[in-house]
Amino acid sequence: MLITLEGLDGSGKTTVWEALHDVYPDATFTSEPTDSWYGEAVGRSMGDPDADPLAELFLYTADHANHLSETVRPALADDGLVISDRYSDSRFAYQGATLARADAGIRRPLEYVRGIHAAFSRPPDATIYLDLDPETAAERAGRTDKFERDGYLAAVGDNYERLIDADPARFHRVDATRAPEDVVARVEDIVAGLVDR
């Protein structure tokens, strides 16, 4: 099975990642961007304000695409429980994001970038939503780099609405406004019940 935790910037989500380990010790824990010179290419791009948007776009696809390949789809074929901090839903959502304020030239930019990943990516069993206003998000990443600022982050959060108006049965939606250990709590039950059906 393949469990996501998707959300602002600021909702929790490695948070909640750390304390999963100690409940499931045998599951992959995993993370995009990922650790792999893939992934390094993504945090430098993130880094630079000029990067072109949709060069960073494939850059996030390639760092994707290498992460399947060599962690989630062996974890899976051994019939192993992969839990990843942010998946194909931040591409979605943050992708679609900045293209729709570039000039990139590309109309529906959401549907864009999902149909790119739709030859070849594997779709998560499950995906918990840490849902967490775009003011309360940015004051907690503290508008660090160009993802973190609150209008473009009202704009993130409306396409992950989409995402999960389209697929309502995959998305559980946890409130992270909540206490810490609130939040860890709840999604600590939200897995026991996909791990034990």
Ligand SMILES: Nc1ncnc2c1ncn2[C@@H]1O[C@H](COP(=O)(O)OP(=O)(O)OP(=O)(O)O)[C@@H](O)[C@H]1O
Contents of the next structure:
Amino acid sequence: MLITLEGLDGSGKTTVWEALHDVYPDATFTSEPTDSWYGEAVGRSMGDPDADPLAELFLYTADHANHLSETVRPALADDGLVISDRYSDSRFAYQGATLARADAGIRRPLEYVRGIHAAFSRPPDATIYLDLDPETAAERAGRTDKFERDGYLAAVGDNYERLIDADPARFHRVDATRAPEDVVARVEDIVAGLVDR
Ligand SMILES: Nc1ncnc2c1ncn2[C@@H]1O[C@H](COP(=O)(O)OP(=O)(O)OP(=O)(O)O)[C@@H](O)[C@H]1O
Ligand SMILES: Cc1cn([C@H]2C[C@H](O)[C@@H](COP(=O)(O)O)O2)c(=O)[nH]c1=O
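Take the protein just shown as the form predicted on its own and give its structure as the form predicted in complex with the named molecule.
Shown next: the complete complex, the earlier chain at its head.
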């Protein structure tokens, strides 16, 4: 089973992901961007305020393709539980928002990014969405990179809402404004329900 954690920067995904390690010691814990050289290329692009938005989309997508073949598909083939801190929905939400702002000539950016993935990706079985307003998200994340500005994060949040509307059965919304221990407990309950069913 593939479970993904999604949400705005600073919504608490990594905090939850780390807490789940103790509960599921045999699971494969992974994340995007990965720490492969593809992920390093993504990191270079993220650090460049003038990076071409289409080139950046394809760097993230290349990292995803490698993540699938090297980590996700092998673990699932062994009947394992895979828990990923960010996955394809991050691309749909973030690069969908970036392309919409960039005037890159893409008419329906979110649908375009989804379409690129349709041919090769493996959708998550379930996705936990840590729901946080963009102002608090930017505050928590420290506004350190080009993605962490609240105006941009508001557009990303709108895209996540569109994704949830399109596939409500897959998404499990968690109120990420609550205290960390409450958020962790809620996510652990959801994951237990998913794994047991
Ligand atoms: N529920 C919470 N309430 C308040 N602060 C929190 C909560 N969860 C996490 N934090 C704090 O917010 C910051 C970001 O948390 P974390 O790294 O888990 O988020 P993230 O979603 O993985 O962020 P990013 O996408 O930017 O990597 C950290 O300082 C963390 O301690
Ligand atoms: C996977 C992925 C990530 N991003 C953005 C979101 C964050 O601002 C950074 C790094 O993520 P992290 O959780 O802080 O490590 O990258 C993106 O725009 N598109 C993606 O596909």
